[in-house]
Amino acid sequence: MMACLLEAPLRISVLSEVTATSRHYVDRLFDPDPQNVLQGVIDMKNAVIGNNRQKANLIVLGAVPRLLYLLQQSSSSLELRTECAVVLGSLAMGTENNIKSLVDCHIIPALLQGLLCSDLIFIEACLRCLRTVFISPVTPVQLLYTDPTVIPHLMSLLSRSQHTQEYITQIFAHCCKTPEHQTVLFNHGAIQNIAPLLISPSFKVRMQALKCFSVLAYENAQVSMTLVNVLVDGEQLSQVFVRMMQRDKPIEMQLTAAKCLTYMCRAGAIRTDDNCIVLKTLPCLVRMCSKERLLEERVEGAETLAYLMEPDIELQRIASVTDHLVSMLADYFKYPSSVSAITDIKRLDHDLKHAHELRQAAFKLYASLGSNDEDIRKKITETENMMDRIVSGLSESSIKVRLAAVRCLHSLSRSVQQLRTSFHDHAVWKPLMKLLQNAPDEVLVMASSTLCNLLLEFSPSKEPILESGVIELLCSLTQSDSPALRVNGIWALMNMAFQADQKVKVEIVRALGTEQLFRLLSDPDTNVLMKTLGLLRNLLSTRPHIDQVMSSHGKQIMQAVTLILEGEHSIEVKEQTLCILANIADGNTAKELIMTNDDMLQKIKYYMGHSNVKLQLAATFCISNLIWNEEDGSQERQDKLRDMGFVDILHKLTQASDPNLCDRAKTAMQQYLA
């Protein structure tokens, strides 16, 4: 009770204080004399400059709707309308809450309407305010695209002055967030209209135009292919970007130009071995990673470089030997602040708060560098404390850092040598398993992919992981809605079952459950189906195992095999299925499940005569296993299969053009002659 009593009067006293100092500014906006109103707006403008408290007070007191009303009134003088736009622009320069209030009062449609006026000074004031509102993270960018006449009108205003060029390109650069936005801007002539601005005398205009091109080209082939052919004052656009990356240009310009060329390259418009990429863009981005640069520059440089070379092994090799990049990245963990910022306390404080962004960027770049080349991976893992850094990255509070660390780990886990050495030494699997407990899907996909690699038979981590309850975890992944997670869950189980002992196999079948196993065998995703067949093949790999699995699940497995061989499936899927059948034919008791199933024998016969050699080989393998001499009952099996016409087919296959098939058929024929 007490607290409530205390609170109410406090709130009143604060408001009354606010009202006293700012009320008269708002009152003057309602004066009947237009001259007094104008003077009131000018006084208000002077009162709010640099004064956030005053801005907030005026918004609370309702100044915004009145200013917007005056701005839109045709009876207001041009001077008054312009001053209103200037004050609104100043209010927008305050806090995010101020912007929210302005947007809620529908400032955007009012200002866009104002752009239809012919007076340049008024237009510039409206644009300046629009620019400030749109670059705030709290403003929904979609508001720029609501009215389809706005973008073409903004394009037409680009030629009016350097100010309109700067504000409009800045609005475009900030509001182009999706492929749809890119298309709208592209269709309204963004490229032709903005390209000439790259050689504007104003640095601000050049810079905003450059930013526009980076957001337009990102993952957009249509824009990128168009940019390649654009000429600016007779010079190719890519060459203009190359010039902007020169060391004497401001860092922001170098970085943004490098992003433009990176995006054009990734979209397929510039070859990865083009000089402008190898000799200019890549070295420029590596320079951005040095500890002389500010934190944001190092983050952006590393992330852009990671993106540039992600698909290309040659660029990865070049980057790995440029300017000691691998050891330069180790500094991302040690020195969040650049050398130049050491004297600036505010900067140091900022950098400590944002140091996690550096770690994320470093992990991303290491992941990209090491995604293909064994020597680079070795170089990375031998960098001081690298594995410890990754392990601690896996349990950081920032989800982005965890994702980047697991990406880095995944990249390194592609190396047999690293799996046998550094991964084992650092028990990497422990934090990885912990990460899999309750992570968002994108982390799960990466973490489970890495786990697949750790479960390969040559990896020393396999044993301890098995004891940690991983099987249940993987079985639950196979039930995910995400195909990528189902694939990884079943893939890891497949790797785990490879040459495993009976205990592990029985545990996998028990944990997965036959129902789920057969659900996966009819999964719409081919990758899931292939990996499930791979798992089944690994479960049925030695005679005692084959007989044991088939004695308990034979009927269902034969049913699944029938369905797949009859269904519309790829050659790979059918080949894998016939290989499973060949494994079943190799069992002591299991082979009877085939011999007593005439329908299945007819299917094998059909595939022995198939047009695809892989399927013929796999089917012949089945027959070979069924008629093998040294085994009980081989005589009866040979007789039955001779009567069904298999000997004639084998005889025909001994003349096959494929040497493997020919040999396989001859070996099978010899069983009859022995």
Second form
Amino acid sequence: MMACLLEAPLRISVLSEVTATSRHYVDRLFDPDPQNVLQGVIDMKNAVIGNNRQKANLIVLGAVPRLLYLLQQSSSSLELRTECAVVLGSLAMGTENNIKSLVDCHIIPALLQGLLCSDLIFIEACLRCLRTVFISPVTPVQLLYTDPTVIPHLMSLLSRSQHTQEYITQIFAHCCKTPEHQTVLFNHGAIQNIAPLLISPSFKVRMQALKCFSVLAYENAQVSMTLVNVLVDGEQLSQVFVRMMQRDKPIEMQLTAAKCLTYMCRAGAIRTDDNCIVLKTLPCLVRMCSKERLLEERVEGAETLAYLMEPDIELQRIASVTDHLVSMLADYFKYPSSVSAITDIKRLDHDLKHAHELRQAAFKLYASLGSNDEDIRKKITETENMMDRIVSGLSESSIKVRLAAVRCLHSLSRSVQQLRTSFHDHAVWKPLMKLLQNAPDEVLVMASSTLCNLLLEFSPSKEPILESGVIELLCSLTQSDSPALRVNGIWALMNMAFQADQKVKVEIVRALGTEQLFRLLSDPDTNVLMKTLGLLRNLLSTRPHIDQVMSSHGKQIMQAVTLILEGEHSIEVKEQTLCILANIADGNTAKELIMTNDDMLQKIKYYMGHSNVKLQLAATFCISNLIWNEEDGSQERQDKLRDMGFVDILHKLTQASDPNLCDRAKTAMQQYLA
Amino acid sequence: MAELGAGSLLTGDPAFNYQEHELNERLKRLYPAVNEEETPLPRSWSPKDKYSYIGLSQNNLRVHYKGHGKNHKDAASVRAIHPIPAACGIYYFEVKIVSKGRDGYMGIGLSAQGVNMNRLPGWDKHSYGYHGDDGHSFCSSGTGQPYGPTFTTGDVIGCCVNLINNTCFYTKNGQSLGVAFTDLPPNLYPTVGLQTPGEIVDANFGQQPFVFDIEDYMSEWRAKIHSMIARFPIGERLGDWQAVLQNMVSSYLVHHGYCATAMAFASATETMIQEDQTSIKNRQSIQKLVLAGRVGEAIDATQQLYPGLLEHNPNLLFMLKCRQFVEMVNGTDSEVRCFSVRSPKSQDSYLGSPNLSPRHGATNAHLHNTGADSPTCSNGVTPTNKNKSHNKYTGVSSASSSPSSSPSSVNYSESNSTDSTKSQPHSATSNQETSDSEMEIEAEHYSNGVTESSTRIMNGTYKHQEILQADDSSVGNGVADDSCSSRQLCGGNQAATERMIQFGRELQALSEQLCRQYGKNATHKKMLQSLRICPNSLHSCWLWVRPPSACS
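Structure of the form predicted together with its partner chain, please, following the form predicted alone?
Time for the whole complex; same chain goes first.
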């Protein structure tokens, strides 16, 4: 045990400075008379309170192993063991290094062992120390779960006293970080055991219990669904949370209760139009964003609110008019303020520390607000300097801010109007393109998705982006392992190919390579497949383009089309494929690829008689193109197709109930009559 | 008549009694501090205080429009039967839109008694409204500001007046829309206005549960104020409380410049006064200059007596200059006073004393009771400085064919010329009443050329003005308008007006400079907007203020 304190040279140098008094305290722990030892521990307790130097000295001098030894010895008196736990708890209150030293000396198993004792005072001292150790960020959370008997034992201790309740719930609240942790706690009856604590007379207990529920319910449907049915003293849990959000309650309590309800709502346990969400949780979270709140609270409030309304347009609309939220958020970008810089160094430091967090929270909330409603997007872009802020956010050093900024940009890029105006005015594509170089996947997904929108045909940014050599970049995205990146890459290419010049199309085909194109046609992700078909369709538009592409890649394309039509695919995929075929049929020379392929003609015939109208329509469209009168060789094609029985089918389709299909068939029939 | 009938029918109705009971209970719970014997709460719309196009029904809670609704001239409003008592602290009512009618031009808000009812709330002075058709808020102005969403049939709009900080916010279907108005005056009435046929709204003054959780909002303020009181730092030792209370009284007296009382209090309680007596007097004289509207002199005095104070508080200086601008416009400030010769009446009085010289005070004071000494007073405060500036402006004024001889005695007497006889008794009584202020007593002895005399007079006149203003507002809007139209811009003097415009530009420049140094300041912007100072609008402002009588 002594080895651990001498392991680092640093400690030796500290050792030399250690005063004789500190050594004296440690020496007394080794006194043969137990009474002297007890007095020594008590004196040590009084010496270390609030004295970080003394704490460090004692740790360096090896007090911890000795205290742990005394604590664990069954021969020690209960009083001595308790005082040892108290001193250890006091040492843990010091610096993070103290905690590390304590954890290195295996304090956690020793204290957990101590909990098996029956004496409440001793248990409370152990729990208090454990609490302090576990809430430190340097302590590995996993240590709570290594012994499977620990959690059930802690649950059983919840009934012992308000102190055990406070410490245990605080430990749970800090040590529940993963879905596995949630499940362990849930399976050991955390909900039933902790719910009654929400109406404890002690504020601290209520607060920690509430925090437990917020971490338990986060993205956990099982917990959330259970929570809605829990009654506390005859009252529904959601109502208990609503009461905790009352405006005269402490801010911390309001905010945490709002989180609980938010998580329950997102997990589907509470409807988004429930009054407790619309009239209570949402306004509470908006209040948390106000200037009167602390910076930390504003960050948490904005993030939680963004999460709450992300999937629901109605909540977005309500939030957008609540308490001037949109302009209130603009204030998040004003830290550190010019006032704080000159007047108060401490304040400046505080502001600087939170500036990134504030900005990313605001971006997240703007992203969430503007994800569906055009009016809200307009309101956001009209907020003071908003586009400039996004643009500078895209190149900030903090990855969190960059990600949030690009999320915000993505959300706004779903607006045709914004794409045409503010996006172009602020040349957002420039920082966006920069962001796409060597960004982590998370950022890349968002940035490439935004790029897709910027490449839409009506977007004025399309041209400059094309010139910046984006094609290579997008093609490389289609080779990514992440399906989301593949989709975005091919999607962007698809948008780019829409009504594009021959030059661009050729460049896309060249950069992507036919091999990769056909690999994407067999992609396991349907989205990727759909967008690849979309790209093909866009490449195969206008007659000269069709003929050119088909003359160079006709064989592979026909093959791919055959494969898809024969395979097990959704209606949408097959429809898209038939549309490609119809485009091919519109070419001058490309037609022949279909006309000479009887197998393909049979397939078209099959789909004309399919039960799905969309497929019938697409197939009929294809035939209509093949028999179109004014083109060379139309007579031969008409004859051949009549011989194959297409006229009968067309005739039948003129009686179809679907008006579009009926029209299409009639138009086709007219080609024969003319 | 039908309404009365309906009312009497319903009194026997158990449902109505139940509603009445619930209303009483709710009002008692919401506003426990209100004594309804003295200040009754609004419980319905007033059948008397409404425009003729408004119809009331359902115990005067339902409002419908019965005019033509052709244009904004057909707008019609109704006020609640009582104003909102200040003792409410926080007051709230809701209006449900039963039907938006033809165009949904509905305004919900507040107005003072006497505001024209042939208008929507918000269009006039002391009137505030939130309009359904565009969602804008109207703060005593014909042009609205973007505020909230639009509202229409089925929506419930709430209006909350916070009498603690004099703000107002609205709610829509239970959601707070954020602050709409600040700096609200007291004694406002709940008001709704309608403008097109078919518009019907129902009020809820507490008859029904509110959609918005107003009690929750109230509880927040209660908690806020409780914690403010609880956290007020008081020492633990015995006697600390007494010291705090004594300090409170003493600092009040010192702050307001009640010098003698403060001294007496200090000796009685055996405490010390922190501030030097002369400093107290200085402050008081500056305060009086400000209150009298002579802001330019107040600024000079401050700069001389407390060098560096305004330099360190550029925002304060800016606010003072804004005020100075206002005073220039109405002709009170010394920067323009020297130019002005306004009405034939006052001109006469000058002609009567054409030989006046700046240092000559006595006869002047004799002739015009109040205004005479004011220039000498300013000399007393800032002897050298002031003279110079006066001379300068005198030069200008004479160039612009002003017959005024001395820059001094001019304006003050003038702006109050009609009141001069009235104002004297006032100042006299005020002297007796506030006899603890030594300056005012001294003023009796030195009637000219001494600082104190002028401050006394200013003080007296000021009080008088205040009384006049109070009268105006109590008589109502119409009267106030009349008094406005008889007032002239900068005393109607061309040179003074030019100086005023020049000053306005300087002010704008100062604002821009402050903006560069300290960043944007919303308050400044607001101040400037309220003055309408921007280089382009100065002339229009001038024309706007200029009354028709000035053209003749």
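Heads up, when I say rigid core I mean the largest set of C-alphas that superpose within 1.5 Å between the two forms. The structure presented is a predicted model; accordingly, all values stated were derived computationally and were not measured. Positions refer to the first chain, counted from 1.
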Problem - Rigid core superposed: Gly62 CA moves 2 Å or more between these two forms - result: yes
Handout entry: Core-aligned C-alpha movement of Gln576 between these two forms, 2 Å or more
Key = no
Completion exercise
The angle, in °, through which the smaller rigid part turns with respect to the larger between these two forms is 7
Fill in the blank from the handout: Cα of Val26, core superposed, displaced between these two forms by (Å) 3.6
